[in-house]
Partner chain sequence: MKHTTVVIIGGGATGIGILRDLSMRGVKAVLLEQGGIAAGASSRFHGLLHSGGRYAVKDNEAARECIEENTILRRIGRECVEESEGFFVLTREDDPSYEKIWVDSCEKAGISAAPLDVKDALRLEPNLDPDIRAVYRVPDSSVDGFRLVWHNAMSARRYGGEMLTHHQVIAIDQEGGRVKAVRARNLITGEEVCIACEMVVNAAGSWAAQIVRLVGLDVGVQPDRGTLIAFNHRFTSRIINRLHMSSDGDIFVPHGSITILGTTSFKADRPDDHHVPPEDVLRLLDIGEVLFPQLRSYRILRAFAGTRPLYISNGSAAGRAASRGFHISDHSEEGLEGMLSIFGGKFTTYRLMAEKLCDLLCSKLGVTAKCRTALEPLIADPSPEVLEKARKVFPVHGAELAANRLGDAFPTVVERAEAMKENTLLCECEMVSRAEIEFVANDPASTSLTDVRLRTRLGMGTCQGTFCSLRTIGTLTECGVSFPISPAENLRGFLQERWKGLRPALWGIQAREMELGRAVYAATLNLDGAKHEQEK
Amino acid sequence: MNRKSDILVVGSGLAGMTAALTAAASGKSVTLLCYGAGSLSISSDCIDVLGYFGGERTKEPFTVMERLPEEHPYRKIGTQAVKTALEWFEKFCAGAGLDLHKPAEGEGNHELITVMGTTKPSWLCPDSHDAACIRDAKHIAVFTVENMKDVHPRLIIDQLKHYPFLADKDFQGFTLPCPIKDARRNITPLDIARYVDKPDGLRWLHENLEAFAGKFDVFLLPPICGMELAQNVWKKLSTELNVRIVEMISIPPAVSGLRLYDVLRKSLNQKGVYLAENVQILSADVEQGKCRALYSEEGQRWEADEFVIATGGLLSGGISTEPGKAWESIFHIPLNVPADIEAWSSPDIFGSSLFARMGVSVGGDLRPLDEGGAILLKNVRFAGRVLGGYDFALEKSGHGVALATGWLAGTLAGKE
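In the form predicted alone, what does the structure of this chain look like on its own?
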């Protein structure tokens, strides 16, 4: 069985879904091939553009972007493209019912709070994650739910106290009774968030938090203010209890990331994007520098005029390796890596390593280049973690690069 589209996107993470949405805006037929749940299931709905530069926290990402290495994706596509992608995404999310906002003028990156008691710099975030109010608060309540996995107020408070601007705050920890009876495993924030979408769940959360209203300036909660109805639930509780509620960023299963995933999936359906799940692409049909089709493991041929590849890095299978060699997994584009595999890692456990930075080299239009700088594939663009030249974990730039390159790849593909 063959399927033909104008544009074919491979990858179910933020880069791939963004590319499919922007490509569909051109009016052309778009197919999105997904294999696995994508990175949003283990991350958040916040867009970290550039949290660190040169080992130091970055207040304003765009003031240092031009000082990044030339091979960095931000340098490849340009600062203006990054800004335009962020503006587009902010408007898109607002139209889809998920309000994300950038910091106020002059404030720089948001400082979000995680369930591990750390702060995380991010550029776009929902109001429910915005922790700016904690700076002026005196009394802060930190909540978990009975039998909830990986959310421990005592740990959170002890860790937050290490930050100078939080050291003098009055933190107190509390455990809410678990509303899910006879559970045969530990409860996660995702379990409670899904329960809070129901009337009984919202009532449970309201009644249990109401006992603390008027006693604290801020409530720190796991991300449990619902899934589909999260924005409305957060606003309702904040207003009725007259308290600032901040949802902490959780570890997987990532509640806020799944909220964004649901928004993107619904929008893709509304735009008429054909979505094929559990499709693993293994090879490509290339003639005279152009891709004609991709082949899945079932032998199905997926034809298109333009292609966007957002298959992720090493962990997602977008990049393959063996001792002394590395290559992009679909087109077998060789990556420039040293033969000595010890050089791939860093002696500094918190330093940047080649493992993190390896990926496809592209030009400003995201088409792949050979070692001499010539275009390898005229109708193929790469986006997201499969790109080389950056360390998303060290920089806190993963979603920023995914969004910006996915937006540009889809936009350019739609114009061809």
Given for the second form:
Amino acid sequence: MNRKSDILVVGSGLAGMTAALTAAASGKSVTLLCYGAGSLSISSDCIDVLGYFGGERTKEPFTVMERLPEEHPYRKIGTQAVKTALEWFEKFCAGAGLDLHKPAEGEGNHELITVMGTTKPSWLCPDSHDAACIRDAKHIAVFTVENMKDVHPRLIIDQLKHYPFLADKDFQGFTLPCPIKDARRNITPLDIARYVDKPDGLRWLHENLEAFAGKFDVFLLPPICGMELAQNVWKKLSTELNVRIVEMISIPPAVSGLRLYDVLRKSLNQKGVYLAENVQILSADVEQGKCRALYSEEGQRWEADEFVIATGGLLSGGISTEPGKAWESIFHIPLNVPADIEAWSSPDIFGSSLFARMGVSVGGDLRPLDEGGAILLKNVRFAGRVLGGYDFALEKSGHGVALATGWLAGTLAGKE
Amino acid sequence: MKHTTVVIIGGGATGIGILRDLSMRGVKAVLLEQGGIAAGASSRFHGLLHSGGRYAVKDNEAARECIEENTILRRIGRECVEESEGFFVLTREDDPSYEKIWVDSCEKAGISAAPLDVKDALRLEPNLDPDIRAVYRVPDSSVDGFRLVWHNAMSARRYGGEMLTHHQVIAIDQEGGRVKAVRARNLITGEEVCIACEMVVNAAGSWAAQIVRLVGLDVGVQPDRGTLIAFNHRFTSRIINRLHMSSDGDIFVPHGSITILGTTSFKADRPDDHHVPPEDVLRLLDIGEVLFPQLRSYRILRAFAGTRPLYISNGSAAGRAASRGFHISDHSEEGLEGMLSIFGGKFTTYRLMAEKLCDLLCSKLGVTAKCRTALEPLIADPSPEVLEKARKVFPVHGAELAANRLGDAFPTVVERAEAMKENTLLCECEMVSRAEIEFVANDPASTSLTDVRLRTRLGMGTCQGTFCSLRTIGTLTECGVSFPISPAENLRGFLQERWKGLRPALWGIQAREMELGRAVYAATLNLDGAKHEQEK
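Same protein, different state: after the form predicted alone, show the form predicted in complex with the partner chain.
Every component of the complex follows; first up is the chain already shown.
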């Protein structure tokens, strides 16, 4: 079977969906191939652009961007492209009913709070995750829901108090009764967030938080303020209870990442992007440095004029490895890595590891380059974690790189 | 100053076995262990309860000891043993002339080795290479080394035996050619203890030579590093041995839902040399593939290493050729009264080693009580009433698992679970519930999340702690269990241990898992950044 479109995007993480949206804006026909849920299901809707540089927290990402190593994707595409992409995204999200804000002029990165009781720098985030208010607060209530395994107020409080600027705050922990019966063993923030989208659920949350209103300056909640209706729920509760509500960032299943995922999916449908689920691309038909089509598992051929590859890294399968060898999974572009396996990783789990920066080398237009710097494929662009030269985990730059490179790859593909 | 009759140094199978044996004979004893219980080779091996088949040709005496002890342990420690049986498999690469020698040697040692038609063997173990030439069934079993040592410890405690973990021996005091006392430092608090005693037993395994040096003597114990791989699949239901002269990477042992492949044999510089070079992993895969052709497609959970305490008497062989037999030294022959050392040996025969040593020790003390360790089960079976109660508060299959893990403590944990509103399952892979984790974490022997992991198997399954470690540290903080280190440090330490086990196998599915772990704990939870920003 054959399917032909102008632009084919592979990968349904933030990079792939962004690329498909910007490509579709050109008016060309776009197909997006998905295999699995994409990385938004394990992350969040906050766009970390560059939280750390050289092990130090950055005040804001752009002034240090120029000092990143040359192979970093931000250096490849330039700071201006990153800024433009972020502006585009802010506008796009606002139009889709998910307001993400950058920090106020002169303020540094947003401060997010996690269910581990740590803080994390981020650039764009919805109001519900913005924890700036905690600095001026005196009395802070930390909530969980009965039988929610991953959120424990005492741990969060204990850890937050290890930060000098929070050491003197009055923190108190509370457990809300579980509203979902017969699922007691497996309550995650996602279960509650879905429940809160319903009128009963919203009423439950309102009633249970009401008793604490007026007594605390800030409520720290697991990410449970709804899914589709999250923004409205948060606003309504904040106004009615007259309190600052902050949703903490949690581990998978990632509630707020899925909120963004839903928004992007909806937009893709509205823009007429053809989505094909559960399609794993295994190989490519390349002729004279030009890709003609990709082949999926069932032997189906996906033809296009332009391709964007946003297949992710090691975790998502965009990069394949064998002992001492690494390559890009679709085009089998070899990655330059040492044969010594121990040299791939740091002895420290949070040290600087080579495998974390392993990925495709590209030019400023995101087309892949060979070792001599010549373009390998004229009509293929790479975006997101499949790119080399950066460490999303240590830098807190995952969504920033995905968004900026996805935006650029889609835009450029649309112009061809 | 504390007083006791015997101080035992080393909390591995041998030391704890000796503690149990002495305690059952009514001899007062205190055991000192520098780490946690069974932190050395007793938990760092493939978990094979030998039938003796492996030693039949080379050391028939050791083989006979193995089959006898194997039979005893299946009886007294059945909660720790999975009677999986074993195959000895002659592959296309093995010398067929060895087969007959091996069969005869097994018969001589009293090991039942019944031939099995290759077709039938492949029906039972379909992942084996179809081109194998001959198969024999032997009574090998899988044993949980860690649990067996703990159950021995519980039994010893019941008889009054005392254990001090995280206590490192710093000196052995002597007076007039006699041992007088042992001094040790608590590695967590820094406190020193001095224990006056009549006898000292050195059962420090790979560290035994260091202990002997404390009294100014010397001995030939060579630590020998063995690397092992744990796979995330039970691709064999039986223990699979190669039918050839013992070599590297020729044993597969299934445990629960995983399989362990081992081992290599390399001279180690230090007894705590647990570094796993990737070459060891690749070598094990190369050799293992001869038995299981699909081996490389299975996900590796971790690679790990232990050091065997090989005893080298003057001029004898080292490494693979060194004897797996044991040796007891009475240091009075060198002019020091009151100190015995036990060297070498292997896990399967730990009980026998303890018995022999205690016989000698008791004759010196004038104690006439006989060894009873082979007669009495390590722990009593839980009563049907307790099991019935447990089934209501544990997940379906989890009650049995918890009973086997917990031994004596099971009824207490069941009570704790009953008192809870909900006994939440914290580790879904290994079915470990909150009541059990809380109980173990509150044990003074637990000083970190890693200690809890070892005793409960928390985080040892498919997720390798990616999802259960945060919720466990959260739960423990919530219910007020405090460790000497902060929750964040605890979590980092726990994740670091897992990391160590994956680094030498960083490719394929393992690389994906490593990226996921970093995504959750660095990118989402910022545990790395917090390390420098949170105050101690």
